[in-house]
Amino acid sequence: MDPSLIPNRVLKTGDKIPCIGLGTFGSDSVSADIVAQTVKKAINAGYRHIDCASVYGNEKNIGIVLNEVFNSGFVKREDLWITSKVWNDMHNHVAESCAQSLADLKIDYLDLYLVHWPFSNYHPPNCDVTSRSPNAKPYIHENYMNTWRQMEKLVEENLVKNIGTSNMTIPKLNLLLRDSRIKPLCNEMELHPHFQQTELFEYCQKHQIQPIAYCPLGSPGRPERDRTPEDTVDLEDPVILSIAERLKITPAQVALQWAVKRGQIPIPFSVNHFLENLEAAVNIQLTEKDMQAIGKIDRNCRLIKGQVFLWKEYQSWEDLWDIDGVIVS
């Protein structure tokens, strides 16, 4: 495909980010080679946005791919839109995950650095649900600040074009908005047809803020650790499948179009689907009456809780999103 034919969202700083990204959290199930050469596929299909992670584990093998796409000309880095992550338990290390980051990817800059999730704790990967670190803690503003300051001077050092937050919450983005010199230009978070968190995706926009979609398809390859017995599944839901078989696509591209049309940029990974995946943002169009009813089955499922992130023994997850009038220090 053409990648001048993929819209783009124009952030505050006046940056162009594509409609649609490649992220590349593999599951448990995906290798890091295989995500690589998937990254190397979808490059070559047409994608422009490559949405990373240091806790991922694979920016090693994905920087090698990037490395051979470069050198080949066929595309510059210029071209790209590379996004990276800072892990937990570098939250006092920024600078230094930064720099491991671009390494691994061998590149010089990321356009796009993000603080993963809000708390400054490590908790070992491929853990279980139901697991809790001794090092766990909840949100602590300043600690967040701290870490955010080190966020402000990659952007002064040119390391990181822009900067933003990733399952942060309306509380913790006031304080965050209160207090940065350097606003966050971005928010990683999970949206999907059942999870269209409705509140916190117009806050962002009215805060300028643009709501990226992690779990744009309601991660049907999500880890077992990560599934419990109220999850729903978007791509069986009845208007869903009814508005792709009317349009003979899939559910998937369905899921995709909504997210894009609606304004937010979704990050699937799939190995075998991306080009179908990056059609749905060119080549697909839902009506307004599609879109009407797809914001009708909202079932506020949020399939990612974090729930190894409690602090207290026997927390509930909620505790983590700020419900039920938890407030944040």
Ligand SMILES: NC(=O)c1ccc[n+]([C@@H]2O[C@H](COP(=O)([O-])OP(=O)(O)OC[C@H]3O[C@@H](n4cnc5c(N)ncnc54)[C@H](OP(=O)(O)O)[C@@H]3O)[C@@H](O)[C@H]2O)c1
The other form holds:
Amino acid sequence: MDPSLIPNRVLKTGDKIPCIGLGTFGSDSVSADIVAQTVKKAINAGYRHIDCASVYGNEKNIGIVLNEVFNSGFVKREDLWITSKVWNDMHNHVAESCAQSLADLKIDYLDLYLVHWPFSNYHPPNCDVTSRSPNAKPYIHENYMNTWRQMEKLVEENLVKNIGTSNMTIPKLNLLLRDSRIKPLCNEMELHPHFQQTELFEYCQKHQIQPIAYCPLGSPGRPERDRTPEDTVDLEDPVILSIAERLKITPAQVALQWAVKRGQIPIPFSVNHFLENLEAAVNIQLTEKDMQAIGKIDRNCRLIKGQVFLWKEYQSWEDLWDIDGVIVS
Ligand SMILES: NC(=O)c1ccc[n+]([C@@H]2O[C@H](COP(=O)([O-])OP(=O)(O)OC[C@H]3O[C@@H](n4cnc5c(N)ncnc54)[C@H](OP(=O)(O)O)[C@@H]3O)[C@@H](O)[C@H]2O)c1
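With the form predicted on its own in hand, show me what the form predicted together with the ligand looks like.
Below is the whole assembly, all chains and molecules, this chain first.
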């Protein structure tokens, strides 16, 4: 695919971000090396936006292939949009975390750096970051602002072009918008047809915070820890299936074109379907009627509940998302 055909979204800074990216969280089942080889193949196939994070444990592997791609002259650094994220155990050491990601990815700036979760979590070294942590902390706004000020400094030092948030709620974003000097440009959030988060999505649009959609396909390969019996399956929804059948495309392509047309930036992870997904963003058209039909199948089905970040003061995972107005210090 010719990358110039991929539509961009323009951020408040004027920077252009491709409207689809490649996720790089290989769940628990895809090795770091396979993820990195997939990044290389996806760039060759036309992808120009890669969503990374230190906690995915594969930035070193991705750095090796990025270096190969740049050395080949096929793609220049400025042609790629590269995102990374500071993990919960580094909220007090943002500069160090960013420097590590830059070194691992073998690049000298990031296009976007995100605070991965709004909860600090001081894991001891080599501790399993995926299990519930006895050291997890609730959301404390003063602490978050301390982290955010370190993020702002990275922009001033030209190490990072844009900064943003992930897994935020409206009450938390209200506080951040009130207290920040450099406003968040993007919010990476769970978004798929069965979890449309309309209120937060519209809030982000109103405040010029670009929504980036994780789990855009309903994360069929997500780890066991993120599965519950109540979860629904987007790609088996009858509305998605009937649109796919009519247009002779796959259910995943319906979900991705819905995301792009709605104004989200989906970042599907895929070893086996990345080209199909890129084509969905560029070559497929849904009608307004299709959009409205998909708009009605929201099941409020959050898949990534964040229960590993539960703090003893929170009663249930719902409290992490301020559902009953629980925030905050
Ligand atoms: N900020 C955060 O807290 C956060 C949280 C979760 C995820 N993320 C980011 O978002 C990315 C995407 O989320 P995700 O990986 O959980 O979920 P996802 O993209 O919805 O689902 C990925 C799964 O779908 C399969 N798949 C991809 N394309 C397909 C297609 N066309 N047809 C059928 N199956 C397809 C993949 O298998 P194949 O490999 O076989 O194609 C993979 O198992 C992550 O990789 C990560 O970068 C961020």
